[in-house]
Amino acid sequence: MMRTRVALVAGAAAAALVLAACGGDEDGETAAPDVTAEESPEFEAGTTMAELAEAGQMTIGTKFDQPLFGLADLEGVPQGFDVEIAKLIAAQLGITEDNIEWVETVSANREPFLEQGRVDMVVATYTINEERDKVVDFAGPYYVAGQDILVPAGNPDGVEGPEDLAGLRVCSVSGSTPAENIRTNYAEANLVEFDAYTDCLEALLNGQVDNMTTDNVILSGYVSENPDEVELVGNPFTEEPYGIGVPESEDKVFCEWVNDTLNELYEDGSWAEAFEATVGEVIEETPEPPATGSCETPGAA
């Protein structure tokens, strides 16, 4: 077999210096569930799944910095439950993950990718969202997140939620919905936006920003791997349901199909299966799955 290909886009190089998400191996791995493709899947000719399905390969967008969900292991290869739901999806097209060529998306270019077919769909912790719709199609959820703060160890300046944020310099990713929120109904914060959480995670553990602040799954990996030096509020203010991001369609044909296998993957385990391996190194109870909403209405079921 081939070996799996990597796009490094946008600061890779740095997050391929970082440890893949806790727990796993003794080589700082996630230990991955197997995954096994389909063989000779058939598909309606002419859809965008008898594509890929044809070509037996297919390039997706993820996170390279995100411990649990989307992380770079030391040879530059995303690790995480992102990583493992798409290649869940990519294994129902016939499609083996040595087949998969990852590009690195950060929150502000995930729409660009796919708008410009720079990938065949985004699993990158995608908030789903009315604005986003208007130019990507969205199937899912398959995961429900909150807003939270990651803070220095002890909690200096008594942050209990985003009112009081107000004077303190909050870190976010530029074109992320959790930055947006700060910026439009926490104004009195003083928002501070970098391309990468592994930056504004920089810049709190130098002291340049107060906190930081992002999905509550995403700080919680940064608070395993820095266990002594940041802690999470802990008091989620909003709701992100992840979706999975797909070129936008009339027919939606694609974006239907991976509704149904997400559900597949719901019923048959897998996708509790992924979860345990990945972000269950932190959070022990796995959760029931979302239901999915229609790709006319994402997110809603």
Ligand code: GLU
The other form holds:
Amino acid sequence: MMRTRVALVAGAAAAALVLAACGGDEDGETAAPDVTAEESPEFEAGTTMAELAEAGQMTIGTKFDQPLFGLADLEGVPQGFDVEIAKLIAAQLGITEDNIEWVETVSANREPFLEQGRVDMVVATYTINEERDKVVDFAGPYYVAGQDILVPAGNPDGVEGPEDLAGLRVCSVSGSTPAENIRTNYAEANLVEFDAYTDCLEALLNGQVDNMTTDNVILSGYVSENPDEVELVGNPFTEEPYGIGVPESEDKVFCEWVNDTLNELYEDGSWAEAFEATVGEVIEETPEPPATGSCETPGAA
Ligand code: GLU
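Can you give me the structure for the form predicted in complex with this ligand, which would complement the form predicted on its own we have just seen?
The complete assembly is shown below, putting the previous chain first.
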């Protein structure tokens, strides 16, 4: 049943995906609102929340090369929607922005970094799926994207959807759901895999690949930075519910707390403010936030 709800939200987000004029975001700065950390929040002893609040600092994995979601600025500090969501969650633990250590996570190392304890949380355009849920816990979703295709301006190969990729060099990132989808369902495409999306973008701009594929909102960020060189096909063909990854636990207490916190951010308007300050550069209409699921069965309420 939940799947239907996610589908509706995804449809709404996809329909509203209108590329705004170039946002002038070259230095990665966002106009994100200030985030105020709670003073001395109280948590039950022994919980992850109590431990993190006591430490007064935490380590968060995010992307460093994805405009609008997680893009390192000139000082190397990531900016974007994922970063804002992460800061808002940390603030509820009493952790201020300067006490967050940002760690770059690429698509393939998100589960290992959570399993190894290298990060306390991952907020990184991270699609909730069953395979990943076997080794980490997911709160959310807090946004639903859809896989799409980025082509050279003018769309020289006339690509309108994934079925047109046969025989073309399609770039995506190892360990990502879009790469897996192409490998499994569109085997006639010549999949080229790199570690990060900017490597694909560079290969596309150099003509080493014919197009690249991942979530529409990630690709939109690259369009806004290279409006004369690339364009989005604009025909999303999957649902990518973005979750917040936390280390797997039996009791799911931390994961459920993140869900409760997300719901507070939905209600007090902080989610919408963070969206408008970041992804709002390319999506004119702020969507309704998706319903969060249960940590036992992520994606299901
Ligand atoms: N959301 C997809 C995933 O988690 C693609 C974006 C990414 O690689 O971060 O695999």
